[in-house]
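Next comes just one chain, in structure tokens: the form predicted on its own.
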Amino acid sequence: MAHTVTHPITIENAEKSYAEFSAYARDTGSETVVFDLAGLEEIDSAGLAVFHRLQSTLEHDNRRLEFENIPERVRQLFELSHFDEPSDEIETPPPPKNELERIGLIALDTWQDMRSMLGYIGRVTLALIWSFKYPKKVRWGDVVRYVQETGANALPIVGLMSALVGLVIAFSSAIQLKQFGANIFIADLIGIGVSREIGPLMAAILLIARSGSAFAAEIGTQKISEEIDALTVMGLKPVPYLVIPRIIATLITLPLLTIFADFFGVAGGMVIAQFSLDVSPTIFVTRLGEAVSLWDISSGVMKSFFFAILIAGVGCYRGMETSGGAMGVGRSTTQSVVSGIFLLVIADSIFVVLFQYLGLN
């Protein structure tokens, strides 16, 4: 038997109407609830609200909500509100039923994954061009505060670590260098390693961890809450609106940092070698103008460039691909931080061998 609606349902009595409606539904007891809305003559988004809320505390109990004689302004109502689709709940697939089916899912995955990332890399490579012929077209007041996120305000964090890390360096090649008496080498040792790799890679992985994470997570959280779709609806493409500007930010930054880890990773070896070795200041100093070539300290600083494109890249990318709400918003931010230092690692070895193979080394 259906319980009869007779009177508004609004938000003046949404409370009320629900602990009626809620009262009917625990007593009657039956798998299917129905109202009879011929005599409602009034309902507004309140009253929805009651129905949908009604509709998923049934859902939770696997009970069903219908309704009989709906009027058309109703059913009109309810076709906007999407009242006859399912609820939140997220219906998640099967399992796969064997290994061989398991591998097929990833790699379709992986390859859905490469395709979006072609295209997105395509959009970005435009993107770039246009803004090199376009410079006026630039957000460079975007530009300017990410450069402040991204650089300024990592300059503690950035000298700390590599000072920190030229120390260990230094402090665990004393121990070796003191048995061959080659102390002065010290100098050799941590300005070609720090010039040349440890420098711009402790920059970048601090980078991909402040920057990359944070790019990640903000433009995850415009695509969730669907300011990305309304930019595109303002006819505002969301690369060069978005991307772009933490690109050339993030191209900025990175090798002014690495320069800066370069002078703390020497400073802290230069420490190393003043306390354990009796190398001296001045003659680490000397030692350092005649090991360190010019090479080595730019051979450092081209591959920050490549590097910056990779951080921001991957940030905004990671970005432009949540989906799921919060939850979504996190597993983007934490797959920006892996992949991120996965593919840093992966171009990093690529310098090196090539570099060797070309005899710069």
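Here the rigid core means the biggest group of C-alpha atoms that line up within 1.5 Å when the two forms are laid on top of each other. Since this is a predicted model, take the numbers as computed values, not measurements. Positions refer to the first chain, counted from 1. First, how it differs from the form predicted in complex with its partner chain.
- Here Gly29 counts as shifted, since its C-alpha moves by at least 2 Å between the two forms after the core is aligned.
- Residue displacement note: Ser323 has its CA displaced by under 2 Å between the two forms (rigid core superposed).
- In the core-superposed comparison between the two forms, Ser298 has its Cα shifted by less than 2 Å.
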Second form
Amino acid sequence: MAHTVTHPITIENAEKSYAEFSAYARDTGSETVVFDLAGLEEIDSAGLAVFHRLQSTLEHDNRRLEFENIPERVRQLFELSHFDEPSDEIETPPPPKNELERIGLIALDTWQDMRSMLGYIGRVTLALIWSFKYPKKVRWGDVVRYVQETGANALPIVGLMSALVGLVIAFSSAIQLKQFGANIFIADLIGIGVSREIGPLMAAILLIARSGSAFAAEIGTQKISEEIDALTVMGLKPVPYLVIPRIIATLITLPLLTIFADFFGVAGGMVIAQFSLDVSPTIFVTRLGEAVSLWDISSGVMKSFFFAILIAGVGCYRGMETSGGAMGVGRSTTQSVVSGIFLLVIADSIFVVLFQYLGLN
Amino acid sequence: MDGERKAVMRVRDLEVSFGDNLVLSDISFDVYEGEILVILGESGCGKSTLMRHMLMLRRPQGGTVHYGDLNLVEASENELDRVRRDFGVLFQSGALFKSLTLGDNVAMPAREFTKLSEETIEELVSLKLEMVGLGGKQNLMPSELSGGMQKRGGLARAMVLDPKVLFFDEPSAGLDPVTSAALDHLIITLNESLGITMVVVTHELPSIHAIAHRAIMLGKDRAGILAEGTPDELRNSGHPRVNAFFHRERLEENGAA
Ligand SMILES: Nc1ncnc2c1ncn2[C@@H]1O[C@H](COP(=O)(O)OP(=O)(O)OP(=O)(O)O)[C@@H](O)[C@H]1O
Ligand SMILES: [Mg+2]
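Next block, the form predicted in complex with its partner chain, ref. the form predicted on its own:
Next comes the full complex, this chain leading.
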């Protein structure tokens, strides 16, 4: 018993046709479902998809789909879409079965990623030490260019952000200080807070955002356009050629940016001291001199050397790991910021604990 | 080519995989001095991968690649650097450094590795640019050049230190027939006049017939090398896949493979 198809099956009536055919298939209940296509004058890709869909559902129940009186034109279309063969398995990478497994895999991936990133930074640091032994081999011209890009061009934004953060911190502590009549201690609070943490962190975060990401994007683009391969086959190693100049440049600029940020952060606090706490700049600066030790400032600057290697290292690593075209470059750039900030916070925490432990307060 | 056929590179039982994906296995062939060897095969069969491993840009999972007496698979980075000074490579996209002018790109290997004076280097650069038909364009940036010009620029850079072996990854892909024929002509001229050995990855039938002294065809699905010989030998080989390639035929899915 065959079901006779009389109307065209096109994109317009595909869903309706499917409903009709599957209703018929359900009603007959026979093993083999037969359609008579003698009257089928028009069928398009959506129509073919209807039959494919019907076939898969039937196959699922161990039933079969058959056709009778297929017109020549339709037969060609059927052949093109491989109707006679069992439909191909859609290739999918075997998905991990449950959520727990997925979380585990992500954790493992992240761990692997962190390990190879830290390994890379370690190797780059060794190369850096080596390059200080042979300073003639360093590409100083590139270093100058990157100092300009990562340092000089960053001054306005670093100054502005640090001043604003100093302002905000001073403002939010002003109320409490006033309650205790401890107005003058605003200088201690701002001086120590900014020189130890706020200054180094603001400078580092802005370096990640401006330059770490730029390194990842620049090197990533060179990676996908085969420029890195071209360098390698010319015997120019990517690390001394691309990475070392960037790291030396950030080693020069980040400590300077940190001092710059310290200065503007304190200046921001000083404004609030004057207007909300009636502490005049003269008194503020005098108190600052008593409260802030040289160690407070130098520990912040010292940390920034480590941050510089970390940030430039992460940016370059992400660039070198780039694959997969323009989208890959975007991914690397994002990743460089995310892992840069993550490592920055971890490193900073380690410094806090370390200084505490060594009694360097 | 003369009769003695001295092998400059020998690849034996090369096996390459990316993770679980085995891309090349059982690849063995020689590159003879002074010849133009063409590597061909269907898209995705691993031609570029093979070339990258001959240059040891990535270490293979198994097998050996000898250049002269040195096994590149086990060579140190320093040894590789030394060997690569004999190589010139034209990458698929030309791979010119986008931040340098064409002239600086071509001059780069000379500036890095020789003690030539700047004046001599400039002469060398204009000589090489002249050779690839880009005379007088040294001050343009790569972004100001067309795709075909970038490729020829890449070729000029690859040849600036007179390499012994030149590698090309699809030199004529994406070029119009006229430019592509000109590039073929350039390849033949360089081979004949300077005696440079060449390894060329390409699918272009006209190119293969124009330039190849010998060709090897890689099989898909890690089938190793399907056929090896002169273009004419391959053309008339009985192998259905090789035949299909050379006669631009559609191969029935369930036909022999
Ligand atoms: N970096 C990589 N990581 C993972 N897989 C890769 C990588 N490079 C190549 N492959 C895989 O290796 C196989 C061969 O790729 P390859 O680029 O060598 O092909 P091809 O023969 O050059 O193709 P085409 O003619 O299209 O350029 C492909 O299946 C590809 O998926
Ligand atoms: Mg390729």
